[in-house]
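Okay, so here's just one chain, in structure tokens, the form predicted on its own.
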Amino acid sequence: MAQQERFDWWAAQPLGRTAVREAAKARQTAPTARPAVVPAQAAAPVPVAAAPAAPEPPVVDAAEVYRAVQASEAFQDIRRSYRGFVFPATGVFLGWYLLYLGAQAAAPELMRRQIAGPLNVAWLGGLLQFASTFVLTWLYARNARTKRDRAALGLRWDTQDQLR
């Protein structure tokens, strides 16, 4: 009895990024009809030629890669930019909030003063707290988008390439 060749699923070469993207595009543009099912008896295994043994890639220690990234100047610039926005913005917002609370406790007559109709100084200050929260969130998102996101994404891709 002749020895039957077996199909080796693990011998296939890994696809690169461009091949994966092209395959995804092909799947999106392909018609949605399902192919006809072939009975198991009719499908014959495809013989695979023995692939040459590739040299083993060097083992990369992920902890060392992340320590190197953390020590890099690019990472420090991203952190410096983050701290340069977050710490002052937090201080300003916390000061504004504590001023509002202090005025409620120390000057209740001032806070009861009517501005327009039923709107008094306390209500206006409370509404401005909400407004300042939304403005601060918008400023943070804009700052992150314009100053840090691209640099962080580039650093992330470089790190992932080192880990492969």
Partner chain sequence: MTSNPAVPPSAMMTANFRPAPDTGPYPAPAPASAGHLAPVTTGAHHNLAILLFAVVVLVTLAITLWVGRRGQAAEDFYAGGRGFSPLQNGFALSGDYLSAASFLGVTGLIALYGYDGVLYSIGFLVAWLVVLMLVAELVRNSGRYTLADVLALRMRERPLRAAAGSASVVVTLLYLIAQMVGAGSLVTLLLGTSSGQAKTWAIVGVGALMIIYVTVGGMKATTWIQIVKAFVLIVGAVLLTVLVLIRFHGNLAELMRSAAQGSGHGQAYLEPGLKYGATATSRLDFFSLGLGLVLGTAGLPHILSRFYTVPTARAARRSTMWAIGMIGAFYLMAIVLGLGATALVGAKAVQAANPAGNTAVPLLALHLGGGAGSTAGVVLFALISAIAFATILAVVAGLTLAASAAFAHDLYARAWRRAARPEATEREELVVARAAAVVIGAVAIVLSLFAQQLNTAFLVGLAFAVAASANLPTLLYSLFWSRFTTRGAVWSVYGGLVPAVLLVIFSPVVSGAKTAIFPGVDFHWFPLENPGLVSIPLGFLAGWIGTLTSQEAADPDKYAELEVRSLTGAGAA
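Would you mind generating the form predicted in complex with the partner chain now that we have the form predicted on its own?
No partner chains or extra molecules come along with it, only the chain itself.
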């Protein structure tokens, strides 16, 4: 696991390890059943003592693992929180940018209207584009940090363990 050591920025690494072992055991007893992927948070951080007790099946079907993970509730949560934020946000900023861009072509008179001092609607719109970019960056990062990161990382180790 040399790879794991490079991700020491995240403390949640061992989470979900036991869940994976259990899943592997379940697969052994009932090979046709999809491995149950337990959300990372649900697993208690137990020492690795259980590990040698659960030998991996010799050949892992990667496609099956990925399909199982994809179908799992934990993954669907991640996917939902990602798409649920990113798609509307993209619509908003692209729409707002194209509206602003289109206004130069379609409504130059409106853009020329003075607001305060030398500032007119066009400049205000431009400065608001800067502001909205910064705000959306921050919102996206906050969403990712609070809603996705931990679960995605747990699922990552889960999936990788199953693939080994």
